[in-house]
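Only one chain comes next, encoded as structure tokens, the form predicted on its own.
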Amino acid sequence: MIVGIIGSGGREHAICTKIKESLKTTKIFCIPGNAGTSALAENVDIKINDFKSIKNFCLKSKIELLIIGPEQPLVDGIVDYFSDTKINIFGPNKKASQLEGSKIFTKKICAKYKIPTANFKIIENSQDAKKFLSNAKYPLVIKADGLAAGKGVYICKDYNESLVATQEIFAGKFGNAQSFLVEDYLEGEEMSYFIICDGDNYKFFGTAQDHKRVGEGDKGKNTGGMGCYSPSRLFNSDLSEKINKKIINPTLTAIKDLGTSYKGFLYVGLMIKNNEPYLVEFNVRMGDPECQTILPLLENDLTELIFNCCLGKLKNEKVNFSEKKSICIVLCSEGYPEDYKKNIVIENLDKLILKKNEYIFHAGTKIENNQILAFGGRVLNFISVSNNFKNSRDDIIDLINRLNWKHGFFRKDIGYKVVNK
């Protein structure tokens, strides 16, 4: 089977690696891919928002399965754009992708279908914002409505902080903003919960706990993710049943009530308190870096699983995961998540010798003049799978130290809640 993968991050490199393992896979194209995917697939230099060129290339190259990695093309309707072809495309359509594309859309579904989540208010202009926020109870959470690469969330301790958030959102920091959400601050611990869905049936696809703050101890500015571990320490069968019953089932019902169905990965971002789940957000694709942490634990043939999902044949599939522990640490460019230098050479990467259960997934990298360059904020993902979280983290830190890239930094405390001290 000829497979296409859209995206250029660590998530897409992880997917590419797993797809490559399948005996059903004959060739892989990554659009546009990165320095890491180039070793496994043929990278194709097409922008992910150029649907016409992507479609023409897929038809010309006889791609049979197209996997959409990032959220932007899904929200923009790439699945609908391919509806007149016979290519099996994996991901939700434009209407279903509003679950991530609009936080307000999701909150309205929560209200209508009684899905547990934080109380919220929709703010539509600066004047209403000042009036509401001056009398609000703090701390509270302010969220930009659209896509914000994981960065459009502000936890505000007081009125002044909320005003800064309001000004940045309405000034267009996260795109054209007509409104934003104000939510009650939820106490608890976060967990990422995943499913794979074929439009009618879904299967559990792992858990993780992400560390989004740039600083150790989960302090500092929000990022796209500094690392994570899987499975989440909060996960248990009773909680899983509650998540399915109270959150996932009513959400999929809501999508069907809109006259469509959900097909693809669904990321359920949760706050857990006293073993009760509260929805924080949905993502309409695998998380990043959660994907890089979960896929090495997957025992299924991913090509076969996704293809059967596209055909609506997920019901009889059994999704199996290893019982081992996985940790991912993200190596970032100095200055991230603010300004950072681009096109910096990463030396000695090819000299690192990986153990059987160690992986390096490229994120913000490219090849130029036979050199690997860092051009993104999150550059490389280091993953280790073992029987023990501490062993996995120690192995990763040793690996990063051996690389000794002078222009990067990383958090040494990823998974601190589960690592034996």
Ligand code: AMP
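Keep in mind that this is a model prediction, so the values were computed, not measured. Positions refer to the first chain, counted from 1. Rigid core: the largest C-alpha set superposing within 1.5 Å between the two forms. First, how it differs from the form predicted together with the ligand.
With the core superposed, residue 217 shows a C-alpha displacement below 2 Å between the two forms. In the core-superposed comparison between the two forms, the C-alpha atom of residue 349 has shifted by less than 2 angstroms. Relative to the superposed core, residue 170 undergoes a Cα shift of 2 Å or more between the two forms.
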Contents of the next structure:
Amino acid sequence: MIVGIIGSGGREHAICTKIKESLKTTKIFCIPGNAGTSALAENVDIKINDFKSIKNFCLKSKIELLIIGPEQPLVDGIVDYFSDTKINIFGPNKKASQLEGSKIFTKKICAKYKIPTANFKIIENSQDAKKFLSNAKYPLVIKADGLAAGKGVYICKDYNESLVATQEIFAGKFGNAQSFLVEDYLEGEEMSYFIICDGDNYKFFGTAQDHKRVGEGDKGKNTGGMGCYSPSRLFNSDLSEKINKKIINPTLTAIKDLGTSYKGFLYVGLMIKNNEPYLVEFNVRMGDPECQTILPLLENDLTELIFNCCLGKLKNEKVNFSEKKSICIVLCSEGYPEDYKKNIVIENLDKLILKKNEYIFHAGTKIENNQILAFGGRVLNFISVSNNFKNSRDDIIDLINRLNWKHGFFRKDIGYKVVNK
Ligand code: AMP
Ligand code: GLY
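The form predicted together with the ligand is what I want next, because the block you gave corresponds to the form predicted on its own; please supply it.
Below is the entire complex, every chain and molecule, led by the chain shown above.
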């Protein structure tokens, strides 16, 4: 089978690696891919928002299965754009992708279907904002409505902080905003929970805990993710049942009630308190770096699984994960998440010899003149799978130290809640 993968991050390199392992896969194209995927697939230099060129390329190259990694093309309707082709495209359509594309859309579903989440209010102009926020209880959370790459969320300690947030949102920091969301601050611990869904049936697809802050001890600025571990320490079958019953089933019913269905990965971002789940957000894709952490534990043939999912045949599939413990640590460019240098050579990367349980997935890299260059803030993902979290983490730190990239930094405490426990 000829497979196409859209995206260029660590998540897509991890997907590409797993797709390559399948005996069903005959060729892979990554659009646009990165230096890591170029060793496994043919990278194709087309922008991910150029649907017309992507479609022409897929038809010309006889791609049979197209996997969409990131949210933006999904929210923009790439799946709908391919509906006049026979290509099996994996991901939700434009309507269903609003689960990530509009926080207000999701909150309205939560209210209608009684899905547990933080109490919320939609505010539609700055006068209402001032009135509401001056009488509100703090801390509270303010969220821009559309896609904001994880940056449109403000945790506000007091009225002044909330005013700054609303001014930034209405000034257009996250696109033209007519409204925003205010919600209660939820106490608890976060967990990322995943399913794969074929429109009618879904299967559990792993859990992880992400470390979003740049500094050790979860301090400092928010980032795209500095690393994570899987499975989450919060996971248990009782909780899983509650998540399915209280959150996932009603959401999939809501999507059906809108006259469509959900196909693809669904990322359920949760706050867990006293073994009760509260929805924080949905993402209509795998997490990054959760995907890099979870996929090495998957025992299924991913090409076969995703293809069967596209055909609506997930019901008879058994999705199996190993019992092992996986940790991913992200190596970043010095300065991230603020300014960092681009196009710095990463020496020695091709000299590192990986053991069977170790993986390096590229994120912000490219190849120029036979050299691997870092050009993104999050550069490489290092993953190790073993029988316990401590071994996995020690193994990765050793690997990163062997690379010894002078322009990078990483958190040494990823998984601190499970290491040594
Ligand atoms: P979101 O983009 O909605 O996932 O929010 C980004 C991050 O902000 C989440 O991963 C949480 O860490 C935090 N967050 C969002 N909403 C809340 C909330 N209601 N209470 C506490 N923390 C929140
Ligand atoms: N790891 C967070 C995300 O993928 O949105």
